[in-house]
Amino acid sequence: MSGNWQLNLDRDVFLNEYWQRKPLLIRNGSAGFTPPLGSDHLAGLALEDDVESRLIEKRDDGWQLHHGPFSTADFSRDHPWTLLVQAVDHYFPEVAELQRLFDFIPRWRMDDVMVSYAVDGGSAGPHYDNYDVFLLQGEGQRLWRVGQHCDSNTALLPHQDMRLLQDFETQEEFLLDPGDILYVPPGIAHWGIAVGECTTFSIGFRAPTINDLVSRWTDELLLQTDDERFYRDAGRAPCTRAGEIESADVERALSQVRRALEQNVDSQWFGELVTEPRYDSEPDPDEQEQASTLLHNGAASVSLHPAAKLAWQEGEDEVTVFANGEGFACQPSALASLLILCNRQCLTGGTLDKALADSDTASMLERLIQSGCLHVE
């Protein structure tokens, strides 16, 4: 598979008219596409203990959900079923390359690449997601039904483990062939049904909840607010009824809260939130030490770990780097290497030599090793 693939899409039109607004079918999404992973390799991955996998089976009495790891015997069933494996991009670089097709969307918005295999009639059922997803057809064909807009008030079927829609209102149908892509924005009902055996690559984009944003922002606000700053009510009128909280008291409190909220808050909280890894990425101390030693003693390349979440923000006199949920400042001289690392996922040859020759950039790379983002060879 080539990392030089180009998405068959007008990016500006897509972002202005479709992104987070309405579905879009992209026929022949990338010229010359061949699936980077077959169903046999996917099934093998689902046998592993540390891989998140699910199997959904449609029986006469309803839907059944099974969690991995699986055995080969689990793939012999009498009813239609589908296998879903999360974060396949963490294990197969060829699958991770699919994310490059969507590099016009910020890397920190990307979640992972889930891959599904289904027998004829297999399906994950009618549902909606709270994230954006590009459904890239791999092997075979899948029929996609696109339905109504849904939210937390939408009725669901009674099921302990699955969020399946009670009612599905088909508005469009698309039969996807290999290389076709269906974009589905958050909240739009969709239902994929395999036509014969097939695989689908789901490139998902995550977004923090508003609750998470408010929580993190207020945490940062409280850190910089003087904890000896108290409610004030100078000039108040005498109370006339014992124990009463007057509306003027509440309005006075809200006014003081509003003034506190108007303080400028450092934006580091946002970068740390959106780069928090979804899966456990605790680095091994011995591997860290080996990588650090090799970095300064003849490393041929450094590359981003497949599960790494890396982003940055430029300030007036420094660059803040966000790596797997941790933020740290570095000098502007490190930005050139950081851009290459974010874009190409690696530093090699002359670019690596140049990076290590600058002490600030070398220090940044060391911090990335400690955060579990870098692999050194």
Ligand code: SIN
Second form
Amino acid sequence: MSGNWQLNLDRDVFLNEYWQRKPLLIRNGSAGFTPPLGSDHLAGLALEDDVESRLIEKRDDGWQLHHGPFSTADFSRDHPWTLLVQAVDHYFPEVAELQRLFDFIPRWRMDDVMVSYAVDGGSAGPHYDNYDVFLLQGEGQRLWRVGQHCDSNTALLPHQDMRLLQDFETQEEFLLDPGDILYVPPGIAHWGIAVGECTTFSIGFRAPTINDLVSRWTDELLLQTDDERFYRDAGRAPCTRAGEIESADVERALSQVRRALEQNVDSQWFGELVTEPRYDSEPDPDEQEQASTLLHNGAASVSLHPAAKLAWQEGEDEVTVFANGEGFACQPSALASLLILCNRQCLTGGTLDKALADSDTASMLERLIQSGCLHVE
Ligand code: SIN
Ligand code: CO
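Follow the form predicted on its own with the form predicted together with the named molecule, if you could.
The complete assembly is shown below, putting the previous chain first.
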């Protein structure tokens, strides 16, 4: 890792007491940290068409949101402003390396790394997010206020496309210096205000909604359920009032539904859901073909695409790999290379030779190329 950063954190205490529960300030969270990206490079990214960027300006009459791509003229303003660029890890491997600091939380829970730059007083405003985030201070200083618990009933300011809080109840305030980290769990109000110019790296996480889980699980259940099973009311009492649905009819239906829900459902849906790519990008068939050819003809390295979502699940006698939302089975012999790929994001030299010498591992790599996860050089 650039700078060989280490996270200064007791992981067990953090997971038991803070993760998803309480904010935590980690002073000097990453000792010897030097920001992997400066504001010039960030501004440069925000000029590009295919990069998702926002600029938030605090005017006397309220907050203004502008969407990128921007031009350099957009960065000269009279009011405090901040530029926020999404998925910077997809463009700068040094920024992607920051995720390794948090490798004690599964990779499939991680989202992208957002980076912000702000002029003095610049801020994204008081808000809450539905995901966990580690806010790592890059250059300069930022004052963070941490506030109340929020949810979908919390009052928001009337604004067309920003979700800013109407009231902010400050509970704690921290001035962050470079290398300090503030962890904020989902639903906790926070508000960061730049003190002088500063950059902040947000290492964000994601979690499926319960609705998504229910919907994907039931999709799988429906695939497994016999279509010729019907509602049954053997032994029912005679009906006495024409047209009536009795509560016993509904109860009977519910108990049959409950019985259907108790079936064992193959768990592949979960891995497929949590590895779905956030940004759609259709793999180019020509590039995939070239990559496959190269894989078997002197490839020097294979590496995970920066946006690739890869996870796996160990079964009794096979391993299911999840790559960009697609699940497929492979032999346990592929696990060693899969672990290296998930951990180091690449296979080179001896590790690649060993992977290719095993036909099951080679076919897994082939599948990873097809799912758009793997880059071959
Ligand atoms: C910022 O970097 O200014 C905003 C990050 C956040 O609040 O999630
Ligand atoms: Co936030």
